[in-house]
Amino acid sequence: MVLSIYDTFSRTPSEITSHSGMVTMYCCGPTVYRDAHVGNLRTFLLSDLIARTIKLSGLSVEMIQNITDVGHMSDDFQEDKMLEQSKREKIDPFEIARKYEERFHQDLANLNIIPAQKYPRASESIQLMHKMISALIDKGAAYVGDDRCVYFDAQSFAGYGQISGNRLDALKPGHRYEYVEDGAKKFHADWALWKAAGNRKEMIWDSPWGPGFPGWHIECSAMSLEFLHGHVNVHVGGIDLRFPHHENERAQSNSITGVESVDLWVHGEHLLFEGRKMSKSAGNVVLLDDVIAKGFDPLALRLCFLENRYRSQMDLSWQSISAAHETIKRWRNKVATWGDASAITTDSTILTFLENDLDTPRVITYLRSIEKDSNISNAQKLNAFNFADQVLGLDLTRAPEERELSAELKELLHQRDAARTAKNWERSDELRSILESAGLEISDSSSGQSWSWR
């Protein structure tokens, strides 16, 4: 199997390569000052889908996902989001970080996302960043400004803009995260690698350039190269990170290694909720805890994501989550009735879909079609669902819910059986509709009617 996935850098589907059977992956992780919303979780699921598909091919994966616990900086170089949340909750900023980091890992577990091999924290990788910044200065790719901040010299990297298409000569002063008015930078598109503490009293560290804190972009370069042995086969993140974060990260990393440090840049698209971008001001930010609180299986959210291409904008809704919840329940019931699972064999149709840029929507459509196909044996259906679930991760072999049939439903089933005996087909169909709306699936055969929970 050869997995081909869309590479943002080359703008073409490209094959994932490995060294000695090991694929190195880096996924930009959360900034742990708040809960990850479902849009963030869609990106984290993308790295899981890639890793599971690679493993299905017989290769191994080494995955690293960073934890940003020093905060993202605001546009004007002032207080970061970690400190803002610390004041809001009246607890230490590092307590804020550990609180939301723990909740992030719980969200991943609820979505059946296989853990990365390491989750390095930015706060524990400061020395790695110092080492890289010093090397960039020595190579002439960075400099100390008059404000005692250390800046990357954007003009020193000739390939800047190849991920996002943003050319240096077209960037206007004040682009994201890097606006300063005092002329400390040589060029307006340079960005900070290390920021002087100034009046800031918390979350600062000593450095060769004085007390301060790291810029946003340097942590991913430092950690990805350190923990993945100097080269990344697949780098994953949300489309919003394409610029400036990944553009700047590439410039930093390549300036250190002298070659392309990442083979493939893979980005997941934006998520809307009921037609609108999620935001606090709109009051439509949805967390995985909200999905669970409504009584839905958290894997219903996973199925919703799988029904959409990862690099297409997606519109999520409570209705789609509810429908996915019912589908998972039905599939678990079906899998339980199709017999005992034996050794799983390769389903070439499913494999072809996955090889083609993770076409999970076609896998879902394929499963729906064979579920209803009476010409396919139960053993074949069971194998297809189990093979697909190695990547889909819907836990389809989980024992279905044991549900009692209410006295009312028992009576309706009895009435329908009587209607069929009397050949009152109109009444039989009417009762079928009522029973199905209550969550039953009705089957008729020469031996009579049978039912199961959907």
The other form holds:
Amino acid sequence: MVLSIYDTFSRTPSEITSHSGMVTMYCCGPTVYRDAHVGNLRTFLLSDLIARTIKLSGLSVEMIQNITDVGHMSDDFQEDKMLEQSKREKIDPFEIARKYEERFHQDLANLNIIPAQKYPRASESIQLMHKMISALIDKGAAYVGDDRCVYFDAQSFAGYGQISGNRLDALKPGHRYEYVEDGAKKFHADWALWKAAGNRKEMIWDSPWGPGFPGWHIECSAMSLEFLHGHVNVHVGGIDLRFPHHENERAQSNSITGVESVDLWVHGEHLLFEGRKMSKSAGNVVLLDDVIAKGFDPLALRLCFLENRYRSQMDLSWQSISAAHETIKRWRNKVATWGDASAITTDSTILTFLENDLDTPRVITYLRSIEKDSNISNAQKLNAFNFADQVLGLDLTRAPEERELSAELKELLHQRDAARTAKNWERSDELRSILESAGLEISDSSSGQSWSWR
Ligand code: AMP
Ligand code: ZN
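Beyond the form predicted alone, can we have the form predicted in complex with ligand AMP?
Whole complex next, starting from this chain.
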């Protein structure tokens, strides 16, 4: 068997195959003008789960994830997100890019995501984009407008709209769809491949059409085809990228290759936090660093994601992260007592769940039932958990933690003890909440306070 996963384009689960035994994967990467939030991380984890499952099925994977550090415009299409943030932070836009790119890699490492082979940056792939834009012009799929921008001619691509179901004739002018570039476009649904610099002074490059900067969609076509040898077996991104980003990418790439350039388009559903879409204005944007600062294992977030199918919208809460943290702690303790791991053998039940459109929630339920089953030997339990962990990536063989208390926490515990002796309950409660948010669990009894790591 091999992994069968839902393909947005054909609207059916499709098998991931590769004649060479090597599966090429492309995952749309972060726009590095800010920290990735836990929603973005859910999508980045999806490509890790796919890659790990493919490997478990016996194939190899070559994965590329781009870094968008130019060309991704703000929601009103007025300004590049990088330049907007550069003004806000009063730092050079490339410095902003490198800062958030580094934090992105740190987040991936904390989530135990196996790195891609390469993380090409858009700003360092400008020549590739020029080459592709020139080829599109030569093929009659793109044209230079009076405003010296280069546009893709949407009507030149007959299959436009097949991923998202947005047909060209239904895309009426006025639909929220990059109309700000209206200027020299011949048709309302055409989009810019290269934008003339105009008043823009930073993040611009010379080009055969004059100074300017690339559009966001062309970068993914250029980088995916260049670094994955002209063909992508599996393309991954969040559901919001289905249209227009992936629709436009498909039109560009297919116009270049003359064939279907991507075998499978996989989209992960969005993450909500405590019932609401995460947004700055709602003040509910959560980062992995926030999870860590509360004393939770970052892999607790990974387990929360695994407990939900990637294709379902999911709601995350502090409560579910806390519960997942407890589960991982318990599992690590049990794995440590179940004995020493010998060679892992295939657990076909788990493999079947995974290969069936990444049914990680069923894997978790299965592990929970095995854990409690007294008819299953410890060696069998250990094998099932270790086998699953090759994809779950929860680091279950890690020795249960023996963390040292910092001097600061020792002092706070001491102060709380003193507050209780002085019957200063208000101060004692205040200190309890500080200690708890640092990851400690405090209990009081007649013999005094005791603590443990949460
Ligand atoms: P961005 O950095 O905004 O370009 O987004 C990076 C990735 O995160 C893209 O694949 C988006 O589709 C995805 N994404 C954005 N918001 C969410 C969310 N709330 N839940 C899951 N994925 C998301
Ligand atoms: Zn992309």
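Positions refer to the first chain, counted from 1. Just so we're on the same page, rigid core means the largest C-alpha set that superposes within 1.5 Å between forms. Given the structure is predicted, the values throughout are model-derived calculations rather than measurements.
S.K.: For S433, is the CA shift between the two forms at least 2 Å following rigid-core superposition?
M.R.: Comparing the forms between the two forms, which are aligned on their rigid core, S433 does shift its C-alpha by 2 Å or more.
S.K.: Taking the rigid core as reference, does N424 move its C-alpha 2 Å or further between the two forms?
M.R.: Yes, N424 moves 2 Å or more.
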